[in-house]
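As a starting point, one isolated chain is supplied in structure tokens, in the form predicted alone.
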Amino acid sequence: MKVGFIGVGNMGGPMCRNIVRNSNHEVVVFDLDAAAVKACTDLGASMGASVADVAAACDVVITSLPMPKTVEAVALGEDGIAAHAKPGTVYIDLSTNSPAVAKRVAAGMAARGIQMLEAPVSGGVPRAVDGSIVIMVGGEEALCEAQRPLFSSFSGEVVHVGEVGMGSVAKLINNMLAFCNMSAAAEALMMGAKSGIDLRKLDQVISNASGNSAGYRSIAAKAFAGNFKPAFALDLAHKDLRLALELADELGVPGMIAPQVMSLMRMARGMGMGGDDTASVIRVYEKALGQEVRSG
């Protein structure tokens, strides 16, 4: 099978390279970043000249893109996938999207005889690299099962969650929860720093007690080391949380916690941290209180 992969950046690149390593598929890649493309072609993928070129040549076309508007443009634009892929092509979008955009793209694809699965992923760059990423799939279940071997070549867990749109719902809820946990952990760690407790001892307690979470572990590790190099950039987290809040508004669910986290993210971005890791939200507390949360 010939698989096209459009968008081989921080997340897409490792997933694409795992497909090359772990399957017998011929993989064709396209990205505006030549270095990102080279990292894939060095392993055996070939380079597509454009989105249209990849779409026309492949049986399955995958995208991993940063913004819903970019997904829609690449999928349905004049030079996009729907306009150039042959009927019967399968389109898989791994991006974090809004349910409404995912449904709109699926309808546009269906009009051209192209089947779509929305398949956002969770686990961040480290799990994209080691192939243990979690994929939540929205779309026809039979189509999901047909593509499961492909998914398995770059993931550890594949969950079919319902029709197109439900993958985005699952992803936005998961990310909202992760960001809320991380922000609560930032506040807790600053309390620890201000109290004078040995932060490593506090970490030992939390890591083995009821306060533990993936969000806590992430922010503690980065804050203690003072390393906010982006594994998942704050700007992208802000986008994901904004989409989650829009979904909550559509569903009539009152926001008691997530809107406060959004405000914290806005403050961090206003301080110039948007390109840094999401864990940078703790630096809002550090700057406000004049004390860093560090532990050797």
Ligand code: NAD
Contents of the next structure:
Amino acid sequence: MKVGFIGVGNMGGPMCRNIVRNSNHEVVVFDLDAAAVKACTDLGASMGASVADVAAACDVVITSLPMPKTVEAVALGEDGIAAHAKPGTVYIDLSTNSPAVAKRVAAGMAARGIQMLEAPVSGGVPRAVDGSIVIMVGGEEALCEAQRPLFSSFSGEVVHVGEVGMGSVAKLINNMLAFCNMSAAAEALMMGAKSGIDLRKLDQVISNASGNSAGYRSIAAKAFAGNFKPAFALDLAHKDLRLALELADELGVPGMIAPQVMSLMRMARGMGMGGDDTASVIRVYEKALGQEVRSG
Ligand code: NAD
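Moving on from the form predicted alone, please list the structure of the form predicted in complex with this ligand.
The complete assembly is shown below, putting the previous chain first.
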């Protein structure tokens, strides 16, 4: 089978390379960033000339793109996938999207005889690299089952969560929780730094105690090392939280915690950290208090 992969950045790149490594599929990639493409072609993928070129040539087309509007343009635009893929092509979007845009894209694809699965992922770059990433799939269950071998070539857990839209719902709820955990961890770690406690000892306690979470572990590791190079850019996390807050509003669920995290993200972006890693939220505390949370 010929698999197209459009958007081979921090997440798409390693997932694409795992398909190349772990399956017999011919993989064709396209990205606006030549270095990102090269990291995949070096491993055996071939390079597509454009979105339209990849769409026309492939049986399955996958995207992993930054914003809902990017996904919509690449999927439904004049030079996009729907306009150029053959009827019968399967389209899989791994991006974090809004449920409404996912549904709109699926409808546009269906009008051209293309079936779609929305399949956002969770686990960050490390789990995209080691192939254990979790995929939450919205779309027809039989189609999800048919694509399970392809999913298995780059993920450890595939959960069919319902119709198109429900993948995004699961993803946005998960990320809202992760960002709340991470922001609480930023506050906790700053308390640790101010108290004078040995941060490694505090970390040993939290990692084995009830305060532990994936968000805590991620921000502690990055803060201790002072490494805010973007594995998950704050701008993308801000997009996810904005979409989650919109969903909460649609559902009538009162936000007590997530809106505060949104304010923290706005401060970090306002301080110029949007392109840095999401863990940069801790630097808002650092700058406000004039103290860093570092540990060797
Ligand atoms: P990224 O910015 O590293 O990668 C996106 C890639 O898409 C880039 O290489 C960019 O050049 C390319 N691109 C943008 N517009 C394009 C276009 N029109 N045509 C072709 N290529 C285009 O972002 P990422 O961190 O890999 O995130 C991708 C998606 O996965 C986002 O929706 C994000 O929210 C989601 N996500 C990210 C993480 C994470 O930890 N980074 C985790 C889970 C989900």
